[in-house]
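As a starting point, one isolated chain is supplied in structure tokens, in the form predicted on its own.
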Amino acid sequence: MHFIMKKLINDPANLTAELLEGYTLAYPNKVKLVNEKIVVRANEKAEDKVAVISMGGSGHEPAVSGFVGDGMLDASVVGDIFAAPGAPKVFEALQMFKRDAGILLVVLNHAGDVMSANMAMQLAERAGIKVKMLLTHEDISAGIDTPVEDKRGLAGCVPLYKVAGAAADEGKSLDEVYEIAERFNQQMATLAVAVTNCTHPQTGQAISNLADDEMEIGMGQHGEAGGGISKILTADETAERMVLPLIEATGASSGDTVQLLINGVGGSTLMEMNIVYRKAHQILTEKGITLVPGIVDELLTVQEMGGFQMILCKLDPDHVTYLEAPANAPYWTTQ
């Protein structure tokens, strides 16, 4: 076996538990530990007022579990390295935050974090768990047109905690905070690209395959197969690529107001990042697109991988106040 993972790390074995209680000591003023796998706010928001909770594997810090705090996620659910966490941990946070006020399950379009919240769902049925679950799904990279199911979710996840927290801590209810979410979940869309390969930190081994002169617009989060590899681009060529797409499948045009994001997946720097938001700003601009302030940051990653994802959020007045309500999380805070 051929080993090329250079990485400070222990125990293979021992990697979530280790990060998450890393994580967790940084940040004692804004989100504590539960049950080994369960992340929760420090402070607890009021049971008359929805909670919003997701889930995923570790590994794409600060996804997911970066995001709970005020204003946004009430908890997460974490995974194994790359996998989606179990059912029964799934319904255990269901149980702990069980309210009239309702929550808000959101998931990302993956295989295993679907079987697993659709399973913890009807657990929590029978347990009279009030609950609704959203799906993200905001990959276009099989097409615009593509089936809901055949779209994976990618970060855009973040920017709907943000929508989805805020209209929580307002005090709306469980079906208005489900609409003003899944409205901001049909006008988001996302593309990404890699340029370099990453490992899977328990294995040691390569997930993708990029020669060095090569790069993958379309590629998914654990390396799942894009819209095709060609040779690598310049900064200004690669956002043209990617952006116009994202305009198309999110239907904005002269006179919509957007939010843009570059979510760097772990070993790209901010420098190219920053390039590339320059050109798809100056692309949305000349056509009469107004943008509100966006984010160039690591938001959810791919270990090493070199790349980013590219996500367009076209937004309703509502989403625009949402997105500037204040918010207290380790990785994401508004004043």
Second form
Amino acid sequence: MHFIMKKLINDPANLTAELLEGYTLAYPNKVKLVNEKIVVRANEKAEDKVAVISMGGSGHEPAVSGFVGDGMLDASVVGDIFAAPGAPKVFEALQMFKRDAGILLVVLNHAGDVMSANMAMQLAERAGIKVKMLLTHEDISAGIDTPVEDKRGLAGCVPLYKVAGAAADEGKSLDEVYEIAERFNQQMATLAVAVTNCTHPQTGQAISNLADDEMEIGMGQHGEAGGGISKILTADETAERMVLPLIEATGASSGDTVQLLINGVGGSTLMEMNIVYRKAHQILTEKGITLVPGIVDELLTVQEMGGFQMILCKLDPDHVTYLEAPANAPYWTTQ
Amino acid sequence: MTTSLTLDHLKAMFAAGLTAVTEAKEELSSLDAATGDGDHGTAICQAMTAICNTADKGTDLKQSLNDMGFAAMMESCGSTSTLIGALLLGMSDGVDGNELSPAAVATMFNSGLANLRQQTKADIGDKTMMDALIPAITAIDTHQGSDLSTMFNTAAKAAADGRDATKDMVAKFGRARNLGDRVIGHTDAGATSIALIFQAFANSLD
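Starting from the form predicted on its own, produce the coordinates for the form predicted in complex with the partner chain.
And the full complex, kicking off with our chain again.
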């Protein structure tokens, strides 16, 4: 089959370089690009505070670099489209942020990212860099009790950046930042649904293979097969099918406080996502669960794929405080 | 007869290894093309070049192995340089002093393998470089009472046998995994380069 890709791009080989250039030109007061693939804050934070760094392939904008800024990440290490940055690049970023206070490296559980990160951690240890790695793995599509190594990290990394970044900016130690963020990590869960396919911007090939009248719950980030294909459901039916397992996975119950996020993956409208948020909010409220202000937006996309990720985070009181703390990243601002 | 291994030996061994993989570069890439993405010849030569350039500057065995491992890992993001780098970093952890007895050489390689196993779950039978490397290191381990020449000749033979065995295997790692039974009949490129390198190690000590 021949696919004609309808994307406004130039040379596919230069996608990542050009998007990073455009991004940092647009937000020069907040971010800057160093050493080709490392995005850092325009205003560096004090050396006596823990640096929070994350990494991942491009093609998922605004993730990850969109969340570099005051109160959130100190740096993001960027890979090519949908590809992990190599270990040398990650190590380079760790060297750049070497400090007595230490570094928290947040990694999403995807094979390439984990391999690069492990390698960079090994080099960092030998170079005397103080760093702790936190692996996110909140995708419950493979089942709530699935071993951690088989659960992928999805868009739940974004609120986690907010919590970790706020704790670090407040001056918490590396152990404290890690503990706060890891507790958040353990208490969040994500499910994804896909309704339309997308094309890989470098190859022009379709990723995933959904029929016009189908949807799939549990698609990971790139349309990885996860079972759960059905005829397309209404927004309310979809919301219910997703929020109930998320409530079970997080253990949220009456009296608990949660944040609910709907992350658009590129091709669904805010209209659709707000309708989904409404129903999930209703279900949570009926169960006596309190919601802090939520997010309905595109945080971590997969090109023009239709669908969304629903993220439920059960919050401890300190998490609520850190979510409310000021942040000034290009794609996340809290006053 | 070589009774203890020094940094100069190690430099000569790796230089011989680089020569061997360089001569076989095209063959290694075409082996890889049958089951993977066809760049193994380039990748292993690149990693070994970085290792040798770093080794040349070294004066202390432990530090040199550490620097050689670092250099390999920093070379590219491919799995070849990563895995060879992990082996060398682990070898660095396992040595003390600048003259290694056969037993100390065995300890060094075992330590390298232990670190490598933290980076990959691949084992014997998975159609990877581990099919040659693990038998080679096992041979080194079981010949601690021998002289170094015997030790490395036995290791080279074990690596070659391990390489040959990959021909009949299906792959469990990397891109080759997706090809299923179609990879049967193809010798693994990574195992081939490891066999070449261990043969070169043996030759340089003879």
